[in-house]
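One chain comes next, on its own, written out as structure tokens in the form predicted on its own.
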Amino acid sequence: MPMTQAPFPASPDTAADRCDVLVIGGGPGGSTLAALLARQGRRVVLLEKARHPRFHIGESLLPANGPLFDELGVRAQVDAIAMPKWGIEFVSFQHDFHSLLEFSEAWDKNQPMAWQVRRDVFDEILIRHAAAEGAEVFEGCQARKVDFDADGATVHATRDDGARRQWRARYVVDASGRDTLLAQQLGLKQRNPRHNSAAVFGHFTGARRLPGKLEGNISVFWFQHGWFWFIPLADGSTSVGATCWPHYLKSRSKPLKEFFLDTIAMSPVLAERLAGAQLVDDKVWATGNYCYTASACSGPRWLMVGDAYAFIDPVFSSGVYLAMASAFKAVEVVEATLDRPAAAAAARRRYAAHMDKGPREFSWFIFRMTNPAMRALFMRPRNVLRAKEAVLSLLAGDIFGRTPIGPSLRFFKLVYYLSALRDWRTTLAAWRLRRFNIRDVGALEGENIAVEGR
């Protein structure tokens, strides 16, 4: 018979277990917010279920991360471990040439580069910085349940040695990423009905990169079941993965490593760049249940940051930026709730608008990335009415500032619709295929699953 745990006991009423804010999750969003709040002199507890350094995918960052690094005080540390990323290469199986776009071509010329980072190293920099700012960091300690009441919340956690801990917090932040602790507990999580993806990925040594300054650029390769990423890292390894339709991943009938290598072979250009390359530790990973959102991002004594609220297809490397940007915006909500309760409702409304804007701006492009009309525009970009500059600004993460890209983005979208209408038969066939591909087939669920030699 399966064993069941006894209910969590009542929280002890001790000062040692009390804090102003308890942050669940020590990824980029949680660590950033913990550092910012601790810097204000608040008592902040951060719970991270793993122990850093720990593996995580999502190594490609955006130029818009730069000002956040500066304000947080970690820019020099990130520069020291990162591969400079000056732009994006797009490779289409329907075109015999490549498209190279550089961030220096964006509307705002002040942020011409981004970073490729090993997430185990990058995330450790951020969580150690949170501790240096005064946050109490508990690694190997997983939050299991949150009980809310009028004065705050009791957070129940389990350490990796099996011992239980509890904290009494005036405010709770869910930065648990794809664990989505509060969204699950409160029944707020919902699958994105307009997108559904899975991924299989690994790290290679000996991959052939672009020459010179372009070495650190991310490359995106379209193929018949989705798209590949190719992310060069400073330690000489390269992150390679296929984001694909779940039914394709579900269809595999061979060990995952063989399936992954067979999938790579579907992109001859990518396969050529990996000729002679070796998988690091012979390890391949797979993950599913990719795209979701929650029906609310905050409540009277809680809020979600980053992936705890929503996750979108990572084709434009927006994940870390949206998580960190949401952490900076969340400070206002926490401050208002704890110090100026009359202003809390308005702060929550502004936060909700912020949280919806990022995924919405990126998703319009993501939903159409596999459409031939969109591929053609990315492969032959034109700067009519500054449309190319506006799209590159969005790809750089410049969506929350004052850069006036809105009209030019609307023009780009009009061009897309006219292009799709002109070749309506191809567009209709692509739309029908996408509707078929995004159906829910019960692909891999939950966090990353490592598969070695199977």
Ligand SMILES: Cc1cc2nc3c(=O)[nH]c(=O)nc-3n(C[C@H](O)[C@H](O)[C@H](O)COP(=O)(O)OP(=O)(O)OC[C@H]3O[C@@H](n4cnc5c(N)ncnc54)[C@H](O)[C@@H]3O)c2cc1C
Second form
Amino acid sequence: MPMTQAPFPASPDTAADRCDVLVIGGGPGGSTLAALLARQGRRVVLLEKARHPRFHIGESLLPANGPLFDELGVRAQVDAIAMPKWGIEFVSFQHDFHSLLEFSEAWDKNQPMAWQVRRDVFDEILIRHAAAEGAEVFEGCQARKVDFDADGATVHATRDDGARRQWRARYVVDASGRDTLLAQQLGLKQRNPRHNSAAVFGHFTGARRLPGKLEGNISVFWFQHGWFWFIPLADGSTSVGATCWPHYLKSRSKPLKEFFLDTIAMSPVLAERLAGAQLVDDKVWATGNYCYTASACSGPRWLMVGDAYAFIDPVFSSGVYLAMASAFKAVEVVEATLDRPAAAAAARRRYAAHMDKGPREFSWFIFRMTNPAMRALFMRPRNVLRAKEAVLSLLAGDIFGRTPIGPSLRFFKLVYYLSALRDWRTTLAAWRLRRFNIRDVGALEGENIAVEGR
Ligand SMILES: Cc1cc2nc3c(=O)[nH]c(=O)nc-3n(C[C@H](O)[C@H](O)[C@H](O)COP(=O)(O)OP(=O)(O)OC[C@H]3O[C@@H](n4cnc5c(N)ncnc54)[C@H](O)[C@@H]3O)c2cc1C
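With the form predicted on its own in hand, show me what the form predicted in complex with the ligand looks like.
Every component of the complex follows; first up is the chain already shown.
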């Protein structure tokens, strides 16, 4: 893969270089938007604080990523490095069978598969693609602060050798992910009062996967403190993580690796799949308190894409898709602001509606995912009034297109409410437990990502 890193100019400490758009963060959101804007002939600068390839969690993608890969022109590259994912396996401690859902059963039968990717490899494809489209990519360069004025902004950055650098940009995109640079600087970041989650995860070799074509499916195992993901990757390793209540992670009184292995033992089916498997490099990661939203996703000369705006929960593997979809939608706002200012306000309103739709659609399910009534529906999905197809479309990320899943999803929700009501004692107990579990327990180690290992 070509290294297309642009050189720093000779006088980095004083020169405020000019660009049309400065993108902060070279993850899926930032690299996608940088590529799309550079393709239009705009001068785009992309700052990435790390150097690719760099580790990132979030390896399971959705069928809805496919059309975005096509438009970007990266599908063949992604196909080459990914494990094909045809569906989802749900395993519940309350049921003695597994539920296997296939994307081919979704409403739109044209997107039957998705991808499992190592994010170091996938994200590198995207950032190199942005450079190939003409964006000037600066890795090892962290944006620190943005000063806005009427014509644009000055972005202050520090390279990883300590040198400082400024850019003058007509427009700034915050794609800094969970670092949420602008949301923090502008005081817009809000903890999500309705959800709270933490995760502990690692990679294994030698995990026992599903047979045949099902090998690349993601498996979700519920357990008493949350749920596990099991994501088979093309290099033979398998990503395994426990998404759990923050207080459970905070209760840890032993080394992270031991804590993780003990947690895995709480799901006998998962433990059995990992019998004899080896933890890669003995590395275990933890991350906490990752549910938040910013109170605005754009301003006169800036917008946020992806996790820089909001993140709720990884259970539906929607993060990378939502980040890339927001980048596609953001193009219109940048174009309007720079070329047709009279259209900017309307473009920003449409963008805000788009940014709220994704988290809203998934949130209803996320907030109820650990409820026994919801578990039962996922374990035995029925296609009455096409409810199963509609839910599968949601799981495939088909939420922004023209697929008319709305009425069937509403029917699914009605069925949920009725079954929750029928078993109201269990529902109430689960609701009370959830309210207790999502309480704010303060900062956790690894507010971003911590690692223990060799
Ligand atoms: C435990 C867990 C599991 C997950 N599992 C999944 C999954 O299976 N599937 C899925 O789709 N999503 C998953 N996600 C979510 C997914 O990781 C994110 O939604 C996705 O990476 C968002 O992309 P992004 O481009 O917005 O941000 P990121 O991918 O986080 O990229 C942001 C980039 O900005 C850089 N950066 C940050 N600050 C600065 C700065 N100041 N200056 C310069 N660069 C900066 C970072 O180094 C990073 O490269 C998971 C998340 C968590 C927490």
